[in-house]
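This document opens with one chain alone, in structure tokens, the form predicted on its own.
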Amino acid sequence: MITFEGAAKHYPDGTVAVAGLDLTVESGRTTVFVGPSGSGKTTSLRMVNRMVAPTSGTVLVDGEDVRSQDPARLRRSIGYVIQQAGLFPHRTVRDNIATVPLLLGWGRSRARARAAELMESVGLEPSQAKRYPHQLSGGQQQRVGVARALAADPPILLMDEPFSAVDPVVRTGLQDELLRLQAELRKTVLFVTHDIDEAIRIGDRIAVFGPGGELAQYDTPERLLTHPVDDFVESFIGYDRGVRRLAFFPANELALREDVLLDDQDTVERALNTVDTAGQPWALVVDAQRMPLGWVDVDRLRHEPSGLELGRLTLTAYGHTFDVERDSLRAALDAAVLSPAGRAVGVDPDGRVLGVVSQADLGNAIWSVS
């Protein structure tokens, strides 16, 4: 457990980096920092391990005061990930990797044996062991800075904005690595971020931080989007967080329409009898083993040759479909704003489909929820 007791960071020029801040961050959960920028956040974290040291209050790990430790001893108990991982250039990824756990004393095949074991557990290929930090990508030197603070497993990891620096998309895979790590060995996690969605994706608690190095709300992620508690919280969350709050609920309780459903080999003929009793202007087309091949108009059918297989014709785009086991009513809204239908199309973990569902039912299970 970190506990802040009044810990604050003023400067000789008169900056306040961190106002007096209290706060537990618990054990065996990742606590998210987050705010604009110059709010405190970063100077917040590195008080944690000594790099930065508060002019006043204190910073306790598990009741023993940070000050009172040595810091390089400090900083070897505690795993630590910046922005663009900040590996050793002139180091292959293993011994990155085995880094503390040689300055720990570990003899180096152990140390190295650790750093296989952990390159298989950040997804990381046992063929990149012997490559140099530039021969790698961004996002892969982001799972080589995790897996080099985890190395020696230690009990708290500290994570100072350690995705900002790669795409979107490589930011999501790693933040579902982190997500992944995180059910399975439950360290005490600091993850300093300024982006609102990141920090409610990951984070069990999050304290924002405003202007002046403020502690402004710590909470939870779903109570912090329902109840913000005041402007500066509810302008830097976005107008937009009664959708961002959809997150937190499973779509696996939707009602989905199995009866629009038709099978490719199906005529024409036998289409509208069963799409007409369900009064949809859309169905969906599936294959014999019930993959999305796409949307057919209705009104559309009564134009085509009655026993025209639906296989036959050209059908419009499906768009993305939701995952209803594993998904959220967000995914599931998602998908129905974006598809040609104004349906989402729920599948199982193999992509078969289950049903569809409407932006009205949608809009229905949405205000049951809220």
Given for the second form:
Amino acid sequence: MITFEGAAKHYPDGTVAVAGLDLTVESGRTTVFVGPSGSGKTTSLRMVNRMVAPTSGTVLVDGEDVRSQDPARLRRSIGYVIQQAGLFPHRTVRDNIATVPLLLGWGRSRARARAAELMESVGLEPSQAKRYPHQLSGGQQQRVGVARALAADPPILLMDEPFSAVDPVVRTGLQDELLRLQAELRKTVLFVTHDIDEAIRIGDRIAVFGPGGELAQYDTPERLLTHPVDDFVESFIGYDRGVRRLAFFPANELALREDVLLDDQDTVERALNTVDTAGQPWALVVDAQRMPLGWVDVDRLRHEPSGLELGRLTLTAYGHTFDVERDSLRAALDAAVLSPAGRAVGVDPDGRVLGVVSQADLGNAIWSVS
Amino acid sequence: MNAVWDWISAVADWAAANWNPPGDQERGVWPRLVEHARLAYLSILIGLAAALPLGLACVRWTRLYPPVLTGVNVLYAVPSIALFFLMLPYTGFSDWTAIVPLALYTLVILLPNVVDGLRQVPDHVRQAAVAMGFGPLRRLLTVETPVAVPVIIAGLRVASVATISMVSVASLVGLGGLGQLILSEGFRRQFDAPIVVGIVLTVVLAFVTDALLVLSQRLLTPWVRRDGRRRKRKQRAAVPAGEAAAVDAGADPTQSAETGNGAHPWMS
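Having seen the form predicted on its own, please provide the structure of the form predicted in complex with the partner chain.
The next block holds the full complex; its first chain is the one shown before.
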């Protein structure tokens, strides 16, 4: 547990980096400090490992004032991941990861074995062990940075905008990996970012910092989206917070229609029987494995020769699907909005169609959770 | 054309005849070359040995650097001939008369390189080192100094060529290796073969020394990116955007295939 007690940082020229922070970071959870630049989030983070000394107030780790410990020793017990990874260019990937174990006086072979273990858990190939940092992509470097921070198995992990220097696709992947690692390791993670979407994805708790180093709100992601405390927080989160909040509700409770699924082997005549019973304007054609093929407009189907197989028709693209078990209402809504039929296709993890849901049905589901 | 050839062969004949005349140790070409190399290398090594701790100190205590830099620059402005003569009362005609001033010049050239090299360590690397729990001294010695090696060696290359050429000036005080050929054998006797031999061997010595330094840099810093080659490779290998910064493509051509297999979709 990390406790900030009135921790403040004033510079001699009068600038206030952090204006008296009172906040408790729970053990084993991910807490995100988010805010615009100059809001004091990084300064606050660095108070924890004494890279910044507060001008007043204290920071406690498990009830002990960080100032009571030798800074170098304290820092070796706290993992740190920095923007751009901060890898040592003259050391191989393996030796970068082994840095803190070696500082702690582990033997070289034990430190290297630990490095190999960590490379695997962050998803690096063993063949990369003897490479130098510049031979890796930005995303790979950042994974080495995470492995290095975890090397001595510290209970606390400080992450200072770790993913902001990589492109969005790689960033999403790194976030997924962090979530997976964290589910396994249960570290006390303190994560700084200026990206509210990243904060909502990563954080169990989010602290929104405002201009002038003031803590504006400290809450769970869901509460933050539903109940922003003031105009600043509301505008920082963005206008679409209502839609983003849907990410917290699973899609598996949606009522999916199966009566509009048509087999591509069926003739137009048989298909018309099916759709007339359903009474829907669009039907989805699937193959024998229930993989989606495309939408068919029921009105146009009436003008097709009755003996024709559906597989021979020109179908309307079904767009992107949502995974009923894993995705949220937000993903389902997005799929429905982008679909030319105004309907989203729900699939199982193998991509087989479980059913479809219309925008109107989605609207009811959203209404019921709001 | 023939006149040129005659002249060249006359010079070569003179060099062969005087290469290592038995019983006349002082006047041979070979002993002069050895003396030249000894004076130059000792000066460079002593200059380097002084520049490293001084540079480290200037980085550690930043306020030291401006006065130290001004001080050594003033020394550099003193003509070498003057320094050699100033040394004479203290060191006589020993090697030190040449080595002390030459080592000082090496120091002047190297000091800014040592300081700049240590300072050019990227800020995020330095901060990561602090956050990992490196103390200031350990950080200086195990992170900043190795990262500074390429810049220091670049300075050494300039300093070594300058020193090797300047050793000849010390022939005015009776030292100077190949400079003796130029001054006493050639100039005083109005005879051009020793002058040419002295110049050619000085240049050869400078070249060989430079090549040794380049080689030692390759060995000491296997981690330095060789930019020109890399960029060409990068253009040739069509890698996806995320991986684009990656990969010394030549080192492991299977790499992009491995990472694209979907096990870690974010690796590519």
